[in-house]
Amino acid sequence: MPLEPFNGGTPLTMGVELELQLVSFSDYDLTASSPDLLHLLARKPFPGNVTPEITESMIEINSDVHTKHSELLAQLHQVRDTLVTAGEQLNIGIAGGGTHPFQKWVERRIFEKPRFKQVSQLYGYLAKQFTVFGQHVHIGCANGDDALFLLHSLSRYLPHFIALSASSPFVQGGDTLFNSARLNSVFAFPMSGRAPFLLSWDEFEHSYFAKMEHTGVIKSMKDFYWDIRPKPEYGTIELRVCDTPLTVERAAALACYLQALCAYLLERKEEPPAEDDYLVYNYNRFQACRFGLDGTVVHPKTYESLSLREDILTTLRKMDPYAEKLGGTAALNHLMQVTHMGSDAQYLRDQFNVSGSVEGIVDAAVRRFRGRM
């Protein structure tokens, strides 16, 4: 099929999808239990769009197109608000974070549906152990040159959003020593990792994807995933490395920070973006999931090493007169008191101690996620 044209529209408009865990009060391990949630809550209207994901264990939420901070988080609250009341009535429990501290993939339930079933005979083991749970976020484009001029003036900032919301540091029932470790069990598969270099729309349409189509190993843009991907359909980017937060105001608040981000990269102040820029792209990438807020990254243009936080502190200073024009201030008051306290892998790390259990560890995230701690 060939790839559609790209539907540009209104610039810096954003929508956010998160993908999250359903846990059993019993036992606090995951529970295949999304067919019966999401019948539930197809009874009444709700608050955007909720979906199945590819195990039976997680569901995925989408919110409308917005243009300010505080109408996504809004309408964050209010789909909290409803999947926590449904979860009730079924004595399940909602929670974000990248990862579930003990689940083992060997028992999770692969989701009927025709492209998860296709999945699966593909990728095999990997398709159930991609029980993981991200936040994407989609950023407006006029056209398909600026989608793909700030997929790769963003490469410099993704180590930014993953320590920002890393929130996966336990795998079955051990410290993987990371502070995102759901990034690992995306590498595993070949089409991740990074976009090709192309600034282009009509050269990544025709002599890219056209090619790769061509080979017959993709059909849709849906088969990479890529950490930053262009949507046609939507007239977007997609950034996909951050784990879903505990809450749905961080949620909200790293939305926001890429928008504001991509006002400041649209007017071109900056060097352009180079192939070279990924010279180190995957070390950053590493550091940032490795070590989070504390890690060291190298500056693709000028290879100068940087703190990571005192790199995202200095980027959310720069960015506050973006911010304040687009309504997001207090989104970027929110990741400041996250670079200054701590992480969600921090606390996940936090609770393990006072609890000393990972089951611990999972009641402490539905509690947060529910608003409550």
The other form holds:
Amino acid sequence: MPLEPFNGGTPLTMGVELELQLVSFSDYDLTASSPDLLHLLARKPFPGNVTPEITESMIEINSDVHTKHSELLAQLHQVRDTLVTAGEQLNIGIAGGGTHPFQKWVERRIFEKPRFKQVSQLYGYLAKQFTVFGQHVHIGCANGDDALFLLHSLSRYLPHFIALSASSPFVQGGDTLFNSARLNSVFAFPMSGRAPFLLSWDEFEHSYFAKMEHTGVIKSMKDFYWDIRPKPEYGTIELRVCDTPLTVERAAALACYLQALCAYLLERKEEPPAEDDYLVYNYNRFQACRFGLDGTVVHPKTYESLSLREDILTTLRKMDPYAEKLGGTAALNHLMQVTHMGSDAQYLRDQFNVSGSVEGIVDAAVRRFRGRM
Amino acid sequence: MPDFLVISAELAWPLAVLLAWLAGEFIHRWTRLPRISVYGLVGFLCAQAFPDLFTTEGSSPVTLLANVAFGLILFELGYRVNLHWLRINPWVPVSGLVETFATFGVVYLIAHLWGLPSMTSLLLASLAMSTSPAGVLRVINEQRSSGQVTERVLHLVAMNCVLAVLVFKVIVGFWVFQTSGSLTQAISHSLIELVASALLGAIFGTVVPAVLRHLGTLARDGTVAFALVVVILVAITHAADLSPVLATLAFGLTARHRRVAFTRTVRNFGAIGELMTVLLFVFAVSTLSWDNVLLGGGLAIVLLLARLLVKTVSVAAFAHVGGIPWRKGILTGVALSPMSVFVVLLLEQTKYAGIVLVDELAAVAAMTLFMEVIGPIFTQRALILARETAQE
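If the structure you just shared is the form predicted alone, then what does the corresponding form predicted together with the partner chain look like?
What follows is the entire complex, opening with the chain shown before.
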């Protein structure tokens, strides 16, 4: 199937997808309950869109397309409250967080849908290990060339989003010492990582996608698990490195930060992206995953070492006027707080120390998602 | 030269348990049928082939071990029940109340029309209210199932067991009053026993998590500590003629709700729990006699069909308002079929009071045998049809 034409839309619109955990209240393990929850949600109007994910212990929610922080946040609140109420009716806890701290991948069940079954057949245990939970943010682009320009320009800021959203320190019952261990699961897929360095949509379509399709390795854009990928049918680029935060407030804030950054980058005041920017890409990505806000990254143009926390603070300040114009000042203030108070990963570690058990972490995550603590 | 018969008597139980386990493994692999169905069948056949070797008394070690095994299962059940959910979604407890009391009414009516005396019919009806927690929990753990049928079955079983014990004890108290004329004796066999048992369980459920939290070893030692306390609780209730069923269930329930975040106990309490289950299921049917099964077979089949129908219709009726599809409602009702082990232990325990009911209730013997073997298969099939098992 040839690549769809890039449906250029209104620049800087944004949409959010959140993959969420379905937790059993009897033991706080993941529960294969998405068919039950989806059945119940289908019975009343849902303020957004809810779809199954690869294993039956997860669901994905999508917001509509928004331009303002307040509107996005209001819808995410509505979605969350509907979900929490439905979950309570079925004795299911809903939680954010990039990983479930102690679930065993071997116990997961693949959702009954042809695409998920195909993925499971191809990737074997990786499909079940993919029971990790991410936030994807879409930003509208006027055309394909802008999309690719933004995609590669954002590579330098990728560690910001990893560190600010990090919420997956525990895997299979133990502390991984990573702040975002989730991305390690994504990295196992052969089509993951960075997109090829192409800045023209025409070239991307004919020189890259067509060749890849000819090899038989991929059939559509869905087969790429890149950190940022273009989404031609929506006319957006999609940032996929964020862990699902523990609250919808943080999810909205991250989306607005990306929106402001894109507004800034589109002014093309910065040095244009280059293939060499990727020399330090994987190292910076690792630093953000491993150490979170305490990581040290290398600037791709100057090769200068930067404290990630400082780099984020500097960028947030630089984004202030753009956020103000877009109505996202509150979002940047929220993220400013994160750099001071610590990420969700830190919060989860604190909860482990307080409760003494991995179940205590899930309990805290479920309560935090409800926004009632 | 040692006496062959003495050795046989000593070896009878361990050999029966080994045989049941082996048969369970082989038949499960060939047919995917629940292992516990096979354990029961082997236990019954052994007991019928060598009736002298498998006689048990109320105070025999095997009876005590079976009670401990059942106590562990009830604790696990209580531990998984979320009382908060029952408040948020009232249709779950409503369907539980309706299915339990409708079963009581219909079974009483049929037994009475069949010509059984009133008291016998009442006892039969109270026993039919319950679903066996052992049967249901073992199948759920064996199938590693999760979903709404699984959740609802667990909660409904806990509810109907508690209600069955309450109603059964009240009727037994009434029976004692009728035969002995002593109100004091009647009350001590019903009300006091119920309250004391539940209270005992609740006290342990409060103290044990507090001690574990104080020790700071909640995550590491939870399972062992809970298992040990179940053993102690069963021993105390055994010695004091209280109800181990209520005590261990109350222990599990309180332990869960007395903790901010709880650690999972190991499913089935690990390998030792598995071993105890084989013993429990072999034991449960070894108390039944073929004569009784034959005598009560006709009525048992009618009662079981009525029970299945009433439970299924009652639960399914509230499925849609309770938030699940009709189909899952029907399957939840079907999954409530097992009734064996719970009934046997309740009756065994009543023997302490000097009342031997099994012989009076031939139909119970037949129902117990049928549902020990068939009940878990119903539960298993219902979970598979609901697509809640780990198989894909």
